[in-house]
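The chain that follows stands alone, in the form predicted alone, written as structure tokens.
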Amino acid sequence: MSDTTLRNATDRVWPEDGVTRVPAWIYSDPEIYAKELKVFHYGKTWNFVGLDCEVPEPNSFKRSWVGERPVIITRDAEGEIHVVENRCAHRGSLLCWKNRGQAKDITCPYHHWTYNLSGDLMGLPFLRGVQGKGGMPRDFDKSKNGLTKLRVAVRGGSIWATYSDEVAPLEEYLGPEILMRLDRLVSRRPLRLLGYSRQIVESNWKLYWENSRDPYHATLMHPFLSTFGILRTDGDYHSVPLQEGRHEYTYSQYDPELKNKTSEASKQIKSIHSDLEVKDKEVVSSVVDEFKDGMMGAFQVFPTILVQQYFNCLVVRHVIPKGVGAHELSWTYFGYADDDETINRLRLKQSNLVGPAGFVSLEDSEVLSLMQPVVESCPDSVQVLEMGGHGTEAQSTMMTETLIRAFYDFYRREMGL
């Protein structure tokens, strides 16, 4: 690692030619990634854990994440959701090492703790010591030695949580737009879980976050897209970054016409397969269209999740950083409580778009871990940003780089660069 890289964070100075150019050097530096987990995720934003189905009866729970931090989600006797850190007030063991199940309380594995569901401390062993010897002092205080608790909020089926007293609510947090495309996704039903995929990727989180903001790769990358006409740079597509680039929302109007369609912009997709076939249509069509729009996209929430919807497949990503070299993905695929057979059998058919071996997802793990290596061994070195211009407002088109350069205007400025 280069003395450059290990240069104080608050040293480093972004390029002159601010958001159009993006320095490497955000990608490695291990005092640029302690900062993001302070500012971002430790600091004032609402970070998405899971969603309401995965807790669905009392005395359940859930393990989730805080950037680096490990949480639980727990539904109490009476139904009330709460976050708290997966970490045992006493000496720090981790408490919960079951994904998902039922509990009554939390009991430490190391020296027997038990906390109840809100994260309280209930008891442990040998408070008063063993035949008038050790034990607690008698100033001990329980109510003082519980688990740290985080702030919760839930909206529809989602749940959300913060370390932060100050951060606004969370339906100002998000704002209308996305208040609009998440209620029209996890609002309007109960919701049901489908299950789950998970995947480390060897990369830093913030080219997974510009990967998601970057229409520009999607038909380029994934031939899959474009050679099946779920997504054509020819088609009708909206890039809309919200919030001076906190967050974003891209949309399309599916057209079946689209996959026999030639166009110059197809011809330019070295790609395109106009020869291929799939036989099980379903898998690449809207057979049942439930929200009567025709609409399909996607949304970013910063710092946590991209909520994505193809055709009946409904999909939450949740990016959890690593390190500053590594992510995971965690991908939880969800319906609704009272989908009939037919649909449900479409959301899991339908399951394989996504994922790590998504068949319009699968390329981009593999490109992102190729590209870590090459980021950390030039850190001065910067990346050009200027499809679509200079600016940072939304577009209708695939062909622009917008929602990446509005993220790093947002970026800048909440880091101090």
Given for the second form:
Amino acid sequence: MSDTTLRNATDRVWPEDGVTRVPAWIYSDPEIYAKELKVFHYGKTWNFVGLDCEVPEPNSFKRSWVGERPVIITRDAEGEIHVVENRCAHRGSLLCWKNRGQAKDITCPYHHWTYNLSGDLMGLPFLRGVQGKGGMPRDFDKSKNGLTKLRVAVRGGSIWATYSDEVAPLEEYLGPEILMRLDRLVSRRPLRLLGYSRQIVESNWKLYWENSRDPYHATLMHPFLSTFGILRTDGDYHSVPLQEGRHEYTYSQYDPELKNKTSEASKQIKSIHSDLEVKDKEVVSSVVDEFKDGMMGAFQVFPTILVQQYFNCLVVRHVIPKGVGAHELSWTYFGYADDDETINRLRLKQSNLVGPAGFVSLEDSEVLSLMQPVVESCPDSVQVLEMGGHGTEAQSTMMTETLIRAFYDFYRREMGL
Amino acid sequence: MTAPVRDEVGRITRGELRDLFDDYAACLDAEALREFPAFFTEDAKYQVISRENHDDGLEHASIFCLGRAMIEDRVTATVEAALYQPRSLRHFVSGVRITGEENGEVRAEANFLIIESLVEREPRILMVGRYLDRVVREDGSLKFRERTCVFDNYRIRTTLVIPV
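Go ahead and give the structure of the form predicted in complex with the partner chain, now that the form predicted alone is out.
What follows is the whole complex; the chain from before opens it.
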């Protein structure tokens, strides 16, 4: 047996079969993980950090993350949005301890260095010392000791940040298909924040990333979906990789009659209980077709978010890596500023579908947290990805792993694996 | 400190509330979920909400049920559909207090601590927080008209399957 722990990331060799095989060491090797953060989150990508309704007024702030690094989203007195590292330029202590709030400036709790909301160092105590003793050298330049500022882009109500000066403008990075889907949800009307659900899942972040590119599992592992006719393997469904695997989207047209139909496919799913009914139908139906397109779908923007819409429940899932063997899922639920009481109630009720206690999402974190120790124990094992063939093209079926293959096609190129 | 309410016919006492909370906890510890909805009135609100949202006035709750029908739906979904690893839960409820009383309805608070034991794992804290309740007497027994479970955890550990 080869001892993989003695190798370093640069020696890793992907299995010969290409993207139809995924080696388990990518989920547990700390060097691979460190390289991912460097190449992806801190590299040439745009990271989702939040929604503008989280910093609704001038002089407000909200904490977020880029990779493992804590950042602060601020809206300054003029209304402009900034993203800075939540790390004092002096000694590296955590600056902002509160999740969200109002502030005119940011003062470090440790030595009271004070920054304005765009991250410039405004002042520090005892700059000239006390009684002629101590203090900073005369040539200390405040303008060179501000917070680390990230490049920011705002699209509709969504806020993005990058460490890269080279990455293409956000619109180009997202591309027309993602832009259309993102704008549909966050750019047409001012947003209203409904709140957060957060969960810590003890699995490598990519296991979740793949999971949401895996329609094959959806009706098998989430019986709620098929039982109540929300999604079925014999319904209309499309899996579309974008930009050679970087992003992706899936969509289906909701068919209210689907539940009453049986077919070869529905008979194959053991988990279907066709006699099951929900008593409160508002939870599982589009009472209000607010987008007038009947579309239900999801999209992923690499490397940070998955956006999936169920009826009137609108939520961004932010995947935040927390070490090689854990990730946080931060769910931000939102609606629109002009929502009436009815639609607001629907959003709150339908948010039972997804999240840490979601009818169609709790199984994911259950399975993935049990999967992590297994893949860690067998780093040289390989996973099989042949559903829907060997390619990475768009397919009009749920019975495919094309989106995962497309992701690893992209991943291998970026990581040099 | 709240003065203990005297044990009169029709008035809800602290002792009765303790019994209610203990029975409720025992139901969940036994995973007798089919019996869970009976603790609530027809028009009850039941929610499990993070302290982060609750303190910030944000309405989203990780579990949000308006009416007993939704509580029954959650039970059905959990029992009939949800896939989760086997677990033992123990609910510890303390500090039961009556904080208000109006028109036969009592407002009450209590702390909860839930310890979760999973296979191949040491027991650990699943959740800790406060119950904020409105309790009424209905057909001779006490029911929740509202139970808001405010959890202190910043994050939920893996999943939240069994109600709080």
